[in-house]
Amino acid sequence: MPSLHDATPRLRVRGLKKAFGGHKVLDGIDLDVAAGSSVVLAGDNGSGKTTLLRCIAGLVAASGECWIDGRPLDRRPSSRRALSYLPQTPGLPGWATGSELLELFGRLRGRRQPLVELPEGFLPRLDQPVAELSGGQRQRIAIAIALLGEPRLLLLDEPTANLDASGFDALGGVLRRATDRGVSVVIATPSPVELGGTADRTARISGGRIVPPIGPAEGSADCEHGHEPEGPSSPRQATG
């Protein structure tokens, strides 16, 4: 087990394995994420990105080990409060208003305000039932819910799904403010370039494993390619 006196990463994953019906989805995942850093977890649809996040979050049983700040992640409430997980398709009840959901989850997480300030206009009208909101507006509320409490680790599964350009830009600023406060962020996406300006590193997953090397975030100033890729840079829609 890692020592707290070493350069302990915020998140450490070792030998994580998961199979469904005999099909190996994760086949020995090793991943370290430092405190206050952000990693884009890139891979094709079906590569295991979502399964990895769900295993770390404790929503799916798997073999292997996960630590946060040198302590094993388990099902204890004190352990789970250290992280926050945003699923790819948040199941927000349509009958509830945004304010009701933020109040409810704020009570559950012991803090009714997001851990970082959200840009003005980021949230839609909070007195409307969720069923009356667009997909992008629902996603903004889900992001705000994920930021409640005092998580040290954010696990975000395709957080840009359905966001328009302004929401996409605002999310980048929110995540940078979170890492400035020492929060670590892992973002799963099939399109790593779109988040290159936000993340520090890109880790690619293929064949159930992290493919070395883990390099600078694609699209960032430190990317070894040294240039922005051709093609549109607007946020994509969720691809499932």
Second form
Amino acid sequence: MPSLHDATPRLRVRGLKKAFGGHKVLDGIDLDVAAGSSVVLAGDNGSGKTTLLRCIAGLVAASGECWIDGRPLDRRPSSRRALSYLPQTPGLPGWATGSELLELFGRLRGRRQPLVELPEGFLPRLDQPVAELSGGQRQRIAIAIALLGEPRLLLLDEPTANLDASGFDALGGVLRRATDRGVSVVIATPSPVELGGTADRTARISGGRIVPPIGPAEGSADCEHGHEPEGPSSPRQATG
Amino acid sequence: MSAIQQTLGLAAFELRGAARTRWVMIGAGIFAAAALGATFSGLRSFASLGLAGAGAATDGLVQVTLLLPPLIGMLLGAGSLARDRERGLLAMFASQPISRTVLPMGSFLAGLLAVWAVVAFGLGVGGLLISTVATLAEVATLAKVVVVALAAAAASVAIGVAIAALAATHQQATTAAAAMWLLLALGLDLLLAGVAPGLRLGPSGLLAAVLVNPIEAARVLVLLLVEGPGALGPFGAYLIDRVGRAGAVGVLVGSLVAWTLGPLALAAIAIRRRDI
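What would the structure be for the form predicted together with its partner chain, rather than the form predicted on its own?
Below, the chain from earlier opens the complete complex, with every other chain and molecule after it.
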């Protein structure tokens, strides 16, 4: 696993384009995410945040290129092992219990232990069917699933959806511990302020492209066009 | 973890879901009731003619077995993948380090085992009733019916999975599966009865019409195995003349195998190529 100061970014995206029908959603996205750093993708509803994550996760075919640690990302299982994806609506089946879901996804990932230890009380009772859980409790299970195995890149689409204040704090702590271990995190959210100091920088998507930040609250001024400042002196700046 | 282990893990999960939701149980209950009804009325009509044995009951059971389980199989096959895609679970599965082919295969295996359980339950109930009057030969006949029913159910689940892989929504998939069942179970028969004389299809045309319909192929296969080529009239005579009895069985079994593997291959290609 490359170090935090490796010149090769953990994730490199170049010229990513995606259109649905005649509608261009992504129009040449360039994005670098260093190992152990976290980026918030901000933007209005329909700006393409989810589509970008889905393209990187290999769920949606797009033109352009994505690399992880210098290797092309494709739909092969070996590529998928390096990343973990939390969809906007995980849609966990109501009949299954939390432990059954964690068991299944742990088997599919080849490792049943989470990337980082989850705080006590983060997960609801795992012997309860999902149908009996609240939206926030379901989201906590989906987050736990996303943390299974040893991904080097976490792609989280609105991970704070339905979470209460304690869930926010716990998630923030989990993500910080993950980045401390060198894992990179990309979070899509329409309201980056909610994430407080969780992310190092914010990349705003508008018109299918990553646009320069519009103010200090939105993120670091030196991550124009989604490119992270290279080299060992890269600062990790909090947003919001 | 190998692709086979991943497929088995996914299938076990889906099967648990099928068992916990009511639809498979309801399907099994309806099929068992229909099988019981067909068996009972067959036995009564046979007895009223002063005949012994289970011939009519078996015939009734064949008709029910080649109608309801294929419907349940197609709906089960069409349901799981399409529903998972709609609610976002398929995206979670597809982003795991697994081949995308695992997804339709796991769905197929779970649907197959569920519909086989339905068939076993329904035919078990019917068979239990038949066994009170049946001869040993008739029990063997029933066993042949069971094997063909399981093969027809497999083909129907595979068709359902292919429909799910191609459909945009869960509703679209289940509607298309129900329409497909209607076409294969009843529509093509009626169409054939209407147009065959006018088109002068002949035995070779009829054979082609049978082979392009897995439910019809299963029906003809059962007739061939249970009652012999005589039950198929001039068409049966043509079939035996061209390929022999074993060849005819082989051709019909081949049709069912093709109707299982073909849709599965189509589903695998569709799932690998399309956006999730």
